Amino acid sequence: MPSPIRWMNAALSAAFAMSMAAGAAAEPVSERRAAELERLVRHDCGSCHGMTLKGGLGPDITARRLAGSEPSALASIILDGVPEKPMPPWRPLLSEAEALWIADYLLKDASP
C-alpha cells in the first residue's frame, strides 16, 4: 500500500495540474518574455542537460525523450525541482505560466 506521503504528493500534483490549467489562460507569456525563456532553456537548462538538451549532468530533455509527458507535470518539475537530485527549483524566478511555456517549448522539439 502506498505511503501517506505518496498519496499527499499525488493529491498535491493533481491540484497543481488543475491550477496550472487555470493559470495558463490567465497569464499569457509575451513574445519578449518567450524569447527570454528560450534563452534560459538554451543556457541555464543547457548547462546541466547539455547544450543540445540531449543530456549531461541532467537527463535528456528533448521532445523525443519527453514525448507523452504532461506539460503540467514538466512545469511542476521546473518550478519545484527534484528532491535529492541536482535539479533546482525555479519557482523563485519563474511564474507558473512561464514554467508551462517552457514545458510546451520542450515538448515541441526545442533542440537546435
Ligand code: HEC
Given for the second form:
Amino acid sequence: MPSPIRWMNAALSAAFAMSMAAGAAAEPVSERRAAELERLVRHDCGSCHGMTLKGGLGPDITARRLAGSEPSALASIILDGVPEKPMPPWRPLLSEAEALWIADYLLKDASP
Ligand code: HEC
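Form predicted alone done, so how does the form predicted in complex with the ligand look?
The next block holds the full complex; its first chain is the one shown before.
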C-alpha cells in the first residue's frame, strides 16, 4: 500500500528544494567551499559509498535511491553518522549548512 508519509516527505523535499533555489543568494556555502564539498563527496564519501555513489561498503546514495528522503534527515545522518554502523559522524568537519548542502547535492544527483 502506498505510504502517505513517504508521499508527504517527497512533497516536503520538493518544497524545500524550491525554497533553497529561491534563497540561493542567502545560501551560506560559498562557491569555493561548494567545490571542496563536491570533492569530499567524491573521495571521502565515495570510499564507502562507491566512486559513483551507487554503493560499496555503504549503500547506494544516488538521487534515484534517496528520492523522497527529507534533506534534513540526510543532513543529520551525515553530521552524526549511524550508531553501530560504519557510517561515521562528519560533524567535526562540516557545519550544519554544509551537511544540508551535501544532502541537497545528493538529492539533485551527484553521481557522474
Ligand atoms: C566508513 C564508511 C563510510 C563513509 C566514509 C561514509 N559513509 Fe555514509 N554510510 C555508511 C554506511 C555503512 C551506511 C549505512 C548505515 C545503515 O546501515 O543504516 C551509510 C549511510 C549513509 C546515508 C543514509 C543512506 C540511506 O539509506 O538513507 C547517507 C545519506 C550517507 N551515508 C551519506 C554519506 C556522506 C555524504 C558521506 C561523506 C561525507 C558518507 N556517507 C561517508 C558508510 C560510510
